[in-house]
Structure formats: structure tokens, C-alpha cells
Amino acid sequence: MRILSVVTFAFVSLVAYLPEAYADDASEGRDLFIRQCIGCHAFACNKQGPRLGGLFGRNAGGVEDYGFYSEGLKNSDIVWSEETVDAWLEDPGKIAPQSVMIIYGKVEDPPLRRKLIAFLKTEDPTINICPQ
């Protein structure tokens, strides 16, 4: 009974702490966000890049009315995902090698690519500098 105590114990702490992990993961994303992405990137508007609110679940190259994705991109039927939008992160260039983001996107570090992943799935309204 001792040992079942200890491991229900160990396993409630593990699960209160993964939302503050997640939001501390979220928080250095954003950081990581306002000196990488904002300057072409928002969630509400398109600015150089497309906008990435409700990034995820959607089609690579389908917000309508952004017309700069390449055609790489445009005809890659990837959905986005975590899991897409890190190998994404990581390596542009195998997904979409005429992508502007080849130059200014790459994430080559795991662990940052999660967090910049975590912040991108607050679409953190706060972070929104649209042209006028």
C-alpha cells in the first residue's frame, strides 16, 4: 500500500507541474518569437509571412489571402501540427526548398523549437503588430 502511496504522490506532482512547465516553455517561446518571427509574423494578420493564427490543423500555404507561399509549399499537403511545425522549425528546406524561410527561419535547437511551439498554440493576442 506504501508503495502504491509513493507512486500516486509522484505522479499527482508530475501532473501539477507540466502546466507551469508548459507556460515557462510558452513564455521563453514568446521571447524567442519577439526577437525571430514578429518582424514578418502575427496571429491576426498577414505581414511578410502569413499569419499563423490558427496555425494549427491548417494546410501548409492555405491562409487564402496571403498570396506569397511558394510552390513547394503550396502543393507539400502537409497539415500543421507539432510535429510539422518542428520539422518545419528545423530544417525549411526539406519541405519547401524555394521557402524564404530557409533563410530566416531555421530553429536548429530541439528544445527551443518546443517552445516557440508552445507559444505559437496561445496565439497570444498581446504579440499582434499589424501594419495600419
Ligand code: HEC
Contents of the next structure:
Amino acid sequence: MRILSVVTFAFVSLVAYLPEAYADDASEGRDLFIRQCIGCHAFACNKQGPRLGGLFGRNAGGVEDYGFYSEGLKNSDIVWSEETVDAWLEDPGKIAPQSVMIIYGKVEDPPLRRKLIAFLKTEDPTINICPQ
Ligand code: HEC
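The form predicted together with the named molecule is what I want next, because the block you gave corresponds to the form predicted alone; please supply it.
Now the full complex is given, and it begins with the chain already shown.
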């Protein structure tokens, strides 16, 4: 009986602890970024995709030393905000039909997009894996 109650206690504590551990949107967004975006993006440098440092408030297609924007994104007149980044990640093809992001950058789940946007705002330097 004693063992059973210890196990039960451990289980209940674990369940009670989990929502706490995952409460932080930005850290969940970080996990998603590492799974889905880090191959092409960093905050500090251009990779296959443009750098994402200073994203909010800048024009879409606006990183001057990045040479691979699609015409659709460059000509879009979008300024990046929570709303426009959300729309971009929901369906990049609506904005830039030729974009590589259509295949690899789409995030269909709205709460996941919210978490990713929270993470993008942190500009966390620990994920900057830049070519030397
Ligand atoms: C296969 C490589 C690739 C992946 C994976 C990828 N992207 Fe991109 N990303 C690009 C490219 C290329 C562009 C430029 C798109 C264009 O010009 O149409 C871009 C553009 C962007 C832009 C607009 C930047 C600007 O300067 O206007 C944002 C924001 C962005 N990506 C976020 C993300 C996020 C967040 C993820 C992960 C969910 C992601 N991307 C995954 C390649 C990628």
C-alpha cells in the first residue's frame, strides 16, 4: 500500500508539474523553431532564409544583404507585426506563391504560431547557428 501511494503521489506531482513547465509560450516556440526553422534561419545571420533579428517593424523582403527573396514577398508591401507574421506562417503562398517557405515554413496550428511569434520576439542568441 505504501509503495502504491508513493507511486500515486509521484504521478500526481508530475501531472501537476507539467503545465507549469510548459506554461512559457516562448520556450515552446523555441522547441518548434529548432525543429522547423533553424535549418534556414537565425537571428544574427542570413542562411538559406533571411536573418530574423529585428523582424518586427521591418518591411517584408527588407534584409538588404540577403539576395534570395521571391518577387512575391519583395513586392508585398507588408510590414512585419504579430498579425502579418501570423498570416505568413499560416500560408506563405497567399503572400508569395513562389516561396520556399510554402513547403517548409508553414505552421497550421494557431496556438503553435502564437508560441513561435513569442519566441521570435526574444531573438534568443543561443539558436544562432551561423555559417563561418
Ligand atoms: C527551407 C528553408 C526555410 C525554412 C525551413 C523556413 N524558412 Fe522562413 N524563409 C525562407 C526563405 C527562402 C525566405 C524568403 C522567402 C521569400 O522571399 O519568399 C523566408 C522568409 C521568412 C520570413 C520573412 C523574412 C523577411 O525578411 O521578410 C519569416 C518571418 C520567416 N521566413 C520565418 C520562418 C519561420 C518562423 C520558420 C519556421 C516555422 C521558417 N521561416 C522556416 C526559408 C525557410
